[in-house]
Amino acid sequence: MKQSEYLKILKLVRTSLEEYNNWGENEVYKASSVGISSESRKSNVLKKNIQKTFSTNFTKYSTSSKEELDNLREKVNSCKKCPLGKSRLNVVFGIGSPNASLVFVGEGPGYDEDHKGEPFVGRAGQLLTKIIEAMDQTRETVYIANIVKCHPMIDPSNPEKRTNDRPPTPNEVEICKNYLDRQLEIIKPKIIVTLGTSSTKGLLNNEEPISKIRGIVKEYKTINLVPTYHPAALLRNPSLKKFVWEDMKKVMHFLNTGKI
C-alpha cells in the first residue's frame, strides 16, 4: 500500500474514532465474522490491524505525534520572542522520527542550517550522520533538534557572513527551551543525547565542563539522558571520537537492552 494511501486510510480511521467518541462510544463494535462475505471478512482484517494501530479505548485517544509537532513548529515560525528570532532567515525547528527513542539535542542552527531550516546538515552534522549510523540508526529514525531554534549570531546584522556563529546565552536558551520540552514531551523518547556544552548545562542545569560529564547517564524530566562532545568538537580535534563512541555504545545497549 501507497504511503498516500496509507495516510488517507488513517485520515478515515481518526474521524470515525473522533466519530465514536463523540457519540460516547468508547470501543469498536466487533461483529462475529460468521457467515459473512469474504469481502467483510476482508474489512474485519483492516479493522483488527487498525485496533492493533490504534487503541480502542478512545478517552484516550490524541492527535498523532507528527500532527502535534507540526502545530508547534507552526507555533515557533512566528516566535519572536527573543532577538534570535529577529535576524534568523529560517526556524531550525527539528527533523527525524516524531516517535523516536533517541533524540540527540544540540545547541543552535548555524549558517548552513539557518540556510536551509534543517539541523546538522554542515560539516559537524555530516558527521554527527555517521555517527547516527554507525548505530544502526538513521537520521530518520531518530530525532535531531537544537535547545535554540535560531542561528545566534556574532553578527546579527549579516547573516550571509561565514563564521558568525556563536553559543546561545542562558536567556535565549531560558526562552526557547519551552519549546524542546514540549518536543520531548510529544515524542517521548527513551533517550537523549546532548550535545556539546550548551545543550547540557541548558538541560541539566550542571556548570561541569563537557570532559567531565560526558558518558554519565543523567535524567531530564523523567527521560534517560547521555551527555557527549558536539560533532563540531571532533572535527576540531578528533582524538575526541574514541570518547563519543564510547558514550553511543552506552547508548546503544540501553536502546538494545533497556538497562543503563
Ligand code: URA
The other form holds:
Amino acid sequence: MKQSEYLKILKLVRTSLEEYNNWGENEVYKASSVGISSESRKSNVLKKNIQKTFSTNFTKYSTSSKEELDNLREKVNSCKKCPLGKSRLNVVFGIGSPNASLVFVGEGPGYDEDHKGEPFVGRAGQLLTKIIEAMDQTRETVYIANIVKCHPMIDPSNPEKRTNDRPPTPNEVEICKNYLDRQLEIIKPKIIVTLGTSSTKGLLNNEEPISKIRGIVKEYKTINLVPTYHPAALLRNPSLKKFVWEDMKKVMHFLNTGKI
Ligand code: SF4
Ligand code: URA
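Structure of the form predicted in complex with the ligand (previous: the form predicted alone):
Expanding to the full complex; the earlier chain stays at the top.
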C-alpha cells in the first residue's frame, strides 16, 4: 500500500474517533440501551469508514487487472511463437471477469472460435455456457480461456474447412502455456476447472486418463484445480453429463464455503 493510502486511512481513523466523541454521553447511552455497546458503535463507524477506503482501492486494483489483461491480449494478438500462429484467423485470448474466482481452461480454439476470436462459442461452447449458468454464474462472472490461443488444424492450409480441428501438440502447449500462466497470475482465481485431456495434462503433467482423474481436487501453482470432461465429450456421450455436474457441485461448494 502506498504511503498516501496509509495517511488516508489514518485520517479516517481520526475522523471516526472525533465523530464518536461528538455523539456525547446521550448517544452512547442510547446505543447501550438497545444492546449495542459503545465499543461496538465505535468499531462499526471505524469499520464503515475503512471499508469505504478499501472499496475505492479495490475498484482501482480491479481496473488494473483489466488493464493488465488488455496489455497482455495486445501482445498475444501478434504472437507467432509456435506454428499455430501461421494458420490462425484470430487469436482467441479469453473472455470474462478479470477478477473471476473461477477459471475454465479448454483445449484450444476450433473453427467457430477461430472465426469469432472468442473461446467456446460453437456447439461445445453453448453447452459450457449452460453448465456455467446452472452453476449460478455467467460467462461474464467467470473467466474462460484455452491452453493454446490459436486454432490447431489438421490441415493448416485450410482454415475455412470445418472438421479440421485437432488437439494441440505438447510442443504447442509448452510454448503457449506461458500466456495462460500470466492470465492466471493476473486474475488470481480461487479455482480452475480444466476441460478435457489437453488442458488437464498441460497443467498437471499427469498421465492418468480424464475418466480416472476427473473430480479429484488438484493444485496448480497453489490454485485449486478440478479436472472434468470436455463439453465436446458430453455432446458425443451425454451419459457423462452426470459426472460433470457432480464435479461442478464440488466447485460450487468450494466457492460458497471456502471448503474443498
Ligand atoms: Fe503464440 Fe500461442 Fe498462438 Fe502459438 S498458439 S502462435 S504460442 S499465441
Ligand atoms: N473447445 C475448446 O477446447 N475450446 C474452445 O474455445 C472451443 C472448443
